[in-house]
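A single chain comes next, written as structure tokens; it is the form predicted on its own.
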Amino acid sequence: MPSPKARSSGSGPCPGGNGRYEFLSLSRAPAPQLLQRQGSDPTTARLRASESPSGRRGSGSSTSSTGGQQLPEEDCMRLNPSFVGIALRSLLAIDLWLSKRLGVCACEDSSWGSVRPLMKLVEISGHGIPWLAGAAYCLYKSDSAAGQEVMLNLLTALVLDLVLVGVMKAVVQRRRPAHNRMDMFATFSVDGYSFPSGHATRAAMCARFLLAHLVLAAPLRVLVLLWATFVGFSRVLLGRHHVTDVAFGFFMGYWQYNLVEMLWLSPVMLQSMIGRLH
């Protein structure tokens, strides 16, 4: 039967002064004589290092690459992600899945590929170049001060829309859907990005502008709203944009009109600005 001294020198339980067994704490530094005994036996030291929690976590490539040091906290896997992170990832997954399912006119062999030419005509109707050219032509041909004022501010709103959407796309730099075909009409550098949809912002802003400043009959007002909605949906059907690109584009274009109203230019103000420049 081993003596109490032999039992207390090992790593197993040893009776304390009160008759209860005590165990070596993992957080307590080992005794000097125990370290000396482990250092004299290389096999025992390697086994203890592999059985320790830090040895098990640092095994493999992480131990060899960091030289035995613990990885920084930001490099470790987060097992408890935040609720906001989970919600955003779920929304992104739904957005990608829904955009792919709705891209029924993305190419000729899609399920609705036969109506792709019609969708491309709708795409051209919401493009910035026809709108800029049309507003400039109407401004040139207008013979009334009220008509010139409306066309001048419409032209300013279109330029403002191009600038804001271009800046937003350059900042976000979201890629277009993988099933999109880059055969769009008159594209520029930032048109390679997807967020937000410039067609959706332009459609929403121009629809509000036309309904507020042009005297239109009820059927024409309904047609303007249907046109703006159809332009936005055509972006998803053609595979040009994700659903969230179009949704945010409608939101952005709706509030862009409020900015246009704040920066409204009257002929008197324009003449005074030109006079100051001269």
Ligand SMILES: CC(C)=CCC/C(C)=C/COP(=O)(O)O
Given for the second form:
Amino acid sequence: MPSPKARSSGSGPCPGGNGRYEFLSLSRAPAPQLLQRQGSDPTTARLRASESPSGRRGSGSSTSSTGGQQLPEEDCMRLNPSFVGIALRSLLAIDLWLSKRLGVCACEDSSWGSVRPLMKLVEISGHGIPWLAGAAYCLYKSDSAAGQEVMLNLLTALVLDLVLVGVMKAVVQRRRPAHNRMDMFATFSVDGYSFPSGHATRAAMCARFLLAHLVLAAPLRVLVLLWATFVGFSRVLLGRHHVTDVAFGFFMGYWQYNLVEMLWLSPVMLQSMIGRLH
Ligand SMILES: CC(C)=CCC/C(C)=C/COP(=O)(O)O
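Hand over the structure of the form predicted together with this ligand; the form predicted on its own is what we had up.
Next comes the full complex, and the chain you just saw is listed first.
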């Protein structure tokens, strides 16, 4: 598996408008070096090449006739792309465009660069380490069985979240936005990848967990929801993620909580597990 860090933009200056996202005009041939770069994926390279008139001229032996002109079969297939394919490509293009527009705190000289330190505080509030440390501390300090049960399950949920997000990132391997500066503290190697946002999954899951298991007054419940939303939103503002990474992260975190409820470790179960250890 290639190292995601090697593919990431690193900690250099914010690339701004000089990102990796080149949108290919349908009516214009892409630059040769662009074709070469996309050539790492043979299918994409072939499809891109077939978008160029020169690419059309020379490619393929299997042809079909259109208005007297011989076109390769693969081009004919591209003329009838499925609705789902068009919808997905459009969604992806909107996602890239919107994420770039919203990445206003991606670096100090971005339009909202002055609030970057505040956004980084929000980032820390949703980071795995403070949550793991906090849950472990509360578990240690808790003197009631109910409190210990809740904290132990929160710890389990946090570990489960790290594992599921890590697996998902390793499978999907989506790059972080080009304007992101990889200056996050304490990351795993898979955190070089973007999809889904681990902060968003954790925020959604923990918010549901806290709302379900802590007796909180209404203003505090609202605060928890606002915090979770803001953690997700700050990922895009910081340029760390695309909008879809965060949207899917919220969705995944929401469902992860259901999994936590299903796997809930009860005192009886814990007793028998501890008993088996002795
Ligand atoms: C080192 C530990 C315990 C957790 C890593 C937390 C982390 C840095 C997740 C990445 O989140 P995003 O996917 O939202 O950038």
